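Here you get one chain, nothing else, as structure tokens; it is the form predicted on its own.
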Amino acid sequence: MRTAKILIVDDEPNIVLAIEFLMQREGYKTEKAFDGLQALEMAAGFMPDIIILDVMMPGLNGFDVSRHIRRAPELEHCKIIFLTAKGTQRDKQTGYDSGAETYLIKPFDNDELVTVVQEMLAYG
């Protein structure tokens, strides 16, 4: 069975290392990405089965980057997680509107995360 990769977006550096290591603690293979912008170029190369995504970062906003995604037909089977500070009804939905399977809210619970991307990976 091949190994799921996760590209991981946020511009805060010790969260991308929080995550990154809990996901290749699971045996995922990772990238990083710390703008918008780079996040677009990480996935159009590294293909990824989920990419776990911040709403405020500099450049392109993750919303933005979520839309783009979805524009993609290479990565139409890419699911979207936002992990994010932007916490609102509003928030959430123009997360969801935008293309995302999941919203989750910082600070997050490392535990519900890992949960959150087995059961994508399991159930597609």
Second form
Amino acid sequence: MRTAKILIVDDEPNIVLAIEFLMQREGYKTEKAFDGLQALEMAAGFMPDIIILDVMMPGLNGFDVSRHIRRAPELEHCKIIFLTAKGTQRDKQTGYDSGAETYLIKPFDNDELVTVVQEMLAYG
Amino acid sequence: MGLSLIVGCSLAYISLLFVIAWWVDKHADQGKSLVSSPYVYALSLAVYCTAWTFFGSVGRATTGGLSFLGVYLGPSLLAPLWYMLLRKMILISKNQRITSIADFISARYGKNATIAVLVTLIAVLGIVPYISIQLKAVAFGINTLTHFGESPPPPPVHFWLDAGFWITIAMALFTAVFGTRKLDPNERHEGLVAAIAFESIVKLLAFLAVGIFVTFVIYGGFGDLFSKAIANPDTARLLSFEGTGTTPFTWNILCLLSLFAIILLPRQFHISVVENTSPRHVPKAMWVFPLYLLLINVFVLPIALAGKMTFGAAIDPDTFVISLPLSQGAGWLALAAFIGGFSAATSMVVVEATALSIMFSNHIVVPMLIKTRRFGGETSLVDGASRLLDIRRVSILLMLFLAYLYQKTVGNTYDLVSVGLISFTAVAQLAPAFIGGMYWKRATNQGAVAGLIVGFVLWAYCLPLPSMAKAGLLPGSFVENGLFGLSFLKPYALFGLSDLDPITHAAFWSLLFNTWLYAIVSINTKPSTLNLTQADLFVNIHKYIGGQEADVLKREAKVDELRRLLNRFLGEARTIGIFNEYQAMSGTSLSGQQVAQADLVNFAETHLAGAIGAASARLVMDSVAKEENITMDEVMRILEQTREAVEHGRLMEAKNTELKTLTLQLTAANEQLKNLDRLKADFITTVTHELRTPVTSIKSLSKIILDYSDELDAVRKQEYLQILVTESDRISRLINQVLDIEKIETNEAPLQIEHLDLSELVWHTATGISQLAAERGAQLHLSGTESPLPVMADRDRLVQVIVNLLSNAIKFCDTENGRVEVQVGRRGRMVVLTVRDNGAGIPPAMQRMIFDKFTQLHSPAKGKPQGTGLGLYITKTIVEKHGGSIRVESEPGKGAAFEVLLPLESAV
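I have the form predicted on its own already, so could you send the form predicted together with the partner chain?
Expanding to the full complex; the earlier chain stays at the top.
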């Protein structure tokens, strides 16, 4: 089985640092992006299995990133997990509508994030 | 010509009138009105043209030339205004069931009985001479026909030998039968109107026939006649204004008098208002009536000139219309002319006497009988309706008898027109109260009474009294020397005004004092409540059309008593009709012992007013209706209602505009509040988001350290723990700044203003922060701090501003060769602090937003800055609180310069 690839997108370096640690500990390959445009570039080259995506970022926001990715046929298999401080019902709806599989709210639980990623990789 | 032939023709003519009247009345009873036509209305208005017009104009023209036209110019000039004036009169009268001019004026002034009596007296006494000239004209006509070419017969020894006496009797009978055939609550007599309209045609045709005969048969047309008249020195004089002795002032007075007469003469008011079937007839009458006046006047001057040239001074010029045909042997035409004049006289007498008798019985006889309990009281339950008619008939006889007496004693010595003008002047006294009442709400009954009395007294003193003295009925000394020998009281030269003819003189003084007193007294008296209500009703009639009169008094009476009262005046059938009408209208049924409420009392009174006039009706009603005690509140309310109605429209409009403005303001305010709400919500969302971010890092990383401590090397652990500290700092900084904003925005912590030196403050702060700058590899350059810069400010806040700007500059300056320049100095009455960095600069789009809450600059090179996004917002707020301003200048790639301006202390 090949190594799963996770793209971590957040404008907060400290949060990226924490998620990166958790993912690498599980043996996944990771890449980081600090804003939306960067995320799209990385996604096209890195072809991640899962994108952990923040919403409020300078330039392109997370929802727009998600929509762009959903329009790219080569990233059809790619799963999107929103991880954001925006926690209203409407934000969630916007997130799912933009094409995400899961929506998690900051501050998150380390184990929960790891479990979600594991299950997503196992069951699709 | 034989007397029997003349009398026979006259009787035949009168019979014809009876037939016409009877036939029209019969149709009217069946509900088919034959007189409801604008042409009939216009023709009936021509009752204005009496024997005066028919005989007298010619007489006047032989001495006064064109001045005879004055009395026709007035009405013609007024006619275009009828659309406003006459229509308003009609609407008011229909609304109030007005039956005469006295009724009209008294109703306007709060149904004032005194005014009703006064107006009636002025009308009766003023009109008697006018009626007398009709009698005189007919007698003259007969004498001319019977004794043409002979010396005039000596005055009869006994009155029963006098033709005039029998003519008077005949006229009286004729009027009594015509004008009082039945008691109509609206005083409408369709048969009478039809007969009058017919008479107008007869007199016009007769006069035109004589005119054509004289002009085209005796003479060869207008050209021939006028050229001969100019050749004759006696008549040439009449063709110029100067030769007639008629001054422009006299012309104006004549026009004015006749202008009043056409609306105020009792018969004109009766025909044009009371008998009017529809206000829609007025517009047509506006041109038909002046046309009629024109036609009937075309031949006046030709006949006068021809008569003068034919007879010289041998024959009374008032008889030329008959004499001229006779002189040419045209007896049939002379007879026709007589019938025309007879017709003019009868129409005037019939309508005038009818109108006067209505006034006389309603305002003088009935109130007197009511007061003496001879009429309508409990003891006399005989049919009041027929008694009322009897009173009318007696009044008519009385009126004509007075006229006969006047003619016999005084009138003989004057020509027709002079006597007629005396009446015009009397009637003109009603003008101020009448016209003022329709257009001036402030006019009071006291004002009306004062004006009427002074006008009437002056009229009597200047016109009828001297003529009675001349007739030997009064000592003549006061005419020559003035009353009590005071020369300024000479009746023909009052207050020394001696250059006018008696009519102009009397009209001038009486109208002047009348109008003046009317206005002055009105202004200085308070109108009664009823007066106010009625005034509003008259002046603003258009508001009330269709509505009931707003009655001030709340009255109630037993239905039984009300019914008995109406029975007495209106008869059984009419009373039942009125009660049925009320029941149908109000949807109630009335029983005998029931108490009738104010509206039924008013309803009954309105109908009763139709029979006996408003003032009398009120008097009668008071005998059965108890006035409830009305509270001051209610009076005030009713008063208010009148005023409110006027104010209402205006207020509504103002309120409307006000409301619109208010709505706009509210919408704007609401929008602003919503905006504020949104801003607040946005602020909270942003703050929570900003708090969550460091909390997220702290939670996740601390959990990692906790769970996987053994997996982490020392460097990693150190790095993570350092992040926990930084993020915790970030949280506390954020909390502090949010609290700061709260404090500044709500003015919770007022500024602690003190004397400060900005130079010193900047120097201290910069020194303190230089350590941080050095750590970041940035150089700090100060300039201008040598000289003191006094400002009034809060030390801590000002330090906050300096720290914010300096730390921002250090944070954003060039990473390699960081350089921050701090400069202070004066600019006019301000002190300036400039902080310049050499960083990437601020994109133009961001420059405007940089001072907003939570606006942060992201530099691609440095990633996310470690700020809260609140620093510059707080800085700006503090600077503005100190009366200063802050702005930024930046070019991308060349750094940014923040400039703070604060007022110099001396300038504060």
